[in-house]
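For reference, the chain that follows is the form predicted alone, supplied as structure tokens.
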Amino acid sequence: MAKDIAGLDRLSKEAADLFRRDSQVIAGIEKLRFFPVVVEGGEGATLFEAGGRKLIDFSATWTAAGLGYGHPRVTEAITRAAKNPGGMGLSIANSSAIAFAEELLAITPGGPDRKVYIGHAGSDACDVALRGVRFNSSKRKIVAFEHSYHGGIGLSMSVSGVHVDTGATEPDSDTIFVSYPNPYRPPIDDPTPEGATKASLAQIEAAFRGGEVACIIVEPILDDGGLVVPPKGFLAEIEKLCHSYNVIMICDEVKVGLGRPGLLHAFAHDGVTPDIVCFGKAIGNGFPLSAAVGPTELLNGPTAAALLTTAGNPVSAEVGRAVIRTLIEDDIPARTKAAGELMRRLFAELDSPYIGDIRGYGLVTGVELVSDRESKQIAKSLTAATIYRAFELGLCVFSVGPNVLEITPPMIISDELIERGVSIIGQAIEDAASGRVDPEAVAAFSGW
């Protein structure tokens, strides 16, 4: 019999048994695990672990559960559509998909002649946006960012710096990777936020100057690459360069858009209007739904070049409509703005010597853990142990980059749960730094 997974002896019998079954039947190629959690349900911003323990969710499943678990409007939309579905895809037009596209266009700034691609996940939305540009342009080159993430399939994967970094894919041969400005870790020759922006923009303009770049794809926050918040005005400067060199600007809002950033769209923080905007995760509140919104000339053909059989199915489309309605009617952006300010203030009050930087806006917060604040040395092992200990204490949180806690709870989370969750993380950092976390148990879960 194979050696059992370390740490399962501390779980309930129900959770441990389920995790063993998971390890036997679910393919490892689609796993990214930080601790041995098995959940059987959820409500709001709380997950129910097998065996009955409750966990505060500070991830929202990588932001997918933007409105939390079991939201009544989402549940009602699913039930209504499932009882009377109008087909199951877009080879037969259905009223739900049409209305969803109309409502998404209404909340996404842009020109009058635009179309909506409807897909299953942010990966295919970004892939189709990129391919749509190439299909309909005489130019093929793409500018993307080091350590970026745009998806796990096709072209979206091969322009994702995270996947290229790990060797999970070969980089697209016509993609030019440039640096993303990191104010906390600026370039050595000009160690200021302005220096970081200047260096990145110089690389972008150098790529554009050759006249062969069709588009640039950019995240308003470089999330999976370490939750890097660029200096104010960075996207606006990219937009200016795009206009000067006739380059399409694609903004990937999949992870940090739709109310989470304290505004409806993250790119609005810089007052820009991208040519194409990609949505995923929160747009379906965990259901398979994504979208790319952009000019008709880029997204209207070739016929069936991006056909997915069940994309645009009425159940997912009705969920998307419920999400949009809730974002607007409940003024979710205002809620996330206030909640995010509270969260970052509470993290600052921890005053931990291992917290090097706290950054973000709305309910997108990165907490960078370091060995000490002066050297800013990356504390990778401490980060992994902190995440594992937080799970033991009753909280789910993930990391991005080697040492950044990604704090992205459901947007409906209460102030009380925010306060409790930050307190748990503070305790988890202290316990991890003091060696109170079993390294063998942590080692069983590699994360990225």
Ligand SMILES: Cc1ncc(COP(=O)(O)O)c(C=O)c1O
Second form
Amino acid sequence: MAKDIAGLDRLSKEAADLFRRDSQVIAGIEKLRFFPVVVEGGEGATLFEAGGRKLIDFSATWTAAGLGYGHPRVTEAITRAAKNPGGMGLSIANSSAIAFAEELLAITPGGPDRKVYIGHAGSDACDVALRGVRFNSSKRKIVAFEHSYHGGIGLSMSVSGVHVDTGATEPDSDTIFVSYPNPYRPPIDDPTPEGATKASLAQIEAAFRGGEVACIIVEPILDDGGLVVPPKGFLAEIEKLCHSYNVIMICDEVKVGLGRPGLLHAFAHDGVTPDIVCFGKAIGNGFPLSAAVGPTELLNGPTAAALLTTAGNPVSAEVGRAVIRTLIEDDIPARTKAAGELMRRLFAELDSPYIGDIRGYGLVTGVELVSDRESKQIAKSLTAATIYRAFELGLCVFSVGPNVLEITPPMIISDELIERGVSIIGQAIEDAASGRVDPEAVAAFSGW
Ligand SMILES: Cc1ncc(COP(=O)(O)O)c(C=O)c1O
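In place of the form predicted alone, output the structure of the form predicted together with the named molecule.
Everything in the complex follows now, all chains and molecules, and the chain you saw is the first one.
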């Protein structure tokens, strides 16, 4: 008999059985797992594990469940649109997609002549933004960042530093990768946040100077690359360079945009107006919906070059409308601002010797784990064990980079769940550091 997956004996029988079935039938190529979780439902910021245990969710499934699980307005929109769908895609124009595009344009700053590409996932939104620029420009080169993430298909994948790092794809041959400024780990020759920004901007300008760069694609926080929050003003400096060298600025808001950053848009922290903005995850509250908003001249053709048959279907579009309405009417950015401040204060109060850095804004928080604060040595296995232990204690949290806890709960999470969740992580770090987590069980889940 084949050896069982380590750690399943600690789960309920229902959860363990489902997890074994999952491993029999669902392709590994689309999995990134940190512990053997199987859920059967969810409400707000809580997930219901098979077998009945409740889990606090500090992941929002990589921020996709922005408004949490089973949000009443989202549920109402899905039900209404599914009962009376106006077609199932954009070859038959439908009122829901039109209204969604109008409403998204209204909340996204930019020029008067813009269009909305409606897609299914952050990956295709970024891919189409990049392709749209290339189709419509005499220039071909792209500037992207080392350790960035823009998607798992086509060009979005081959400009993603994270994929290039793992060898999952060849880098796009016309893409120049530059460093992203990391204030916690600045360059040796000028170890300050300003030094980190300067080094990065110098690389960007050197690339632009060649005159062949059509666009730059940037995340407002380098999230999957380790939740790196750049020094204030970094995006504004990029925008200036883009204007000077006539380069299109694409801002990838897929992971941290739309209410989560304590403002409606993360790029608004730097007061910039990118040429193209990509949205995903929270825009559909986890349902298949994404968008790229940008100049008509870049997104209007060639005809059908980015046609996905069911993109713009009315069910997804109505979900997007419900999300936008909720963000505005419930003033979600004000809530994420206050909740994020509480979150970071509570992490600071843990005063763990293994927490090297706590960073972020709104409800995006990175907690970087190190062997000690002095050396800042990356604590990769401690991070994996902490996440696994947190799951055992009743919390879902993921990591990015080798050693950063990505704390991105649904934006509607209560203060009480924030307090309980941070306390679980504090306990998990202690347990992991004192060897109370089974290494074999942790090793069964490779994470990144
Ligand atoms: C910044 C960013 N862009 C794009 C994507 C791709 O989104 P999706 O996985 O929904 O295709 C991701 C996914 O993690 C992301 O973090």
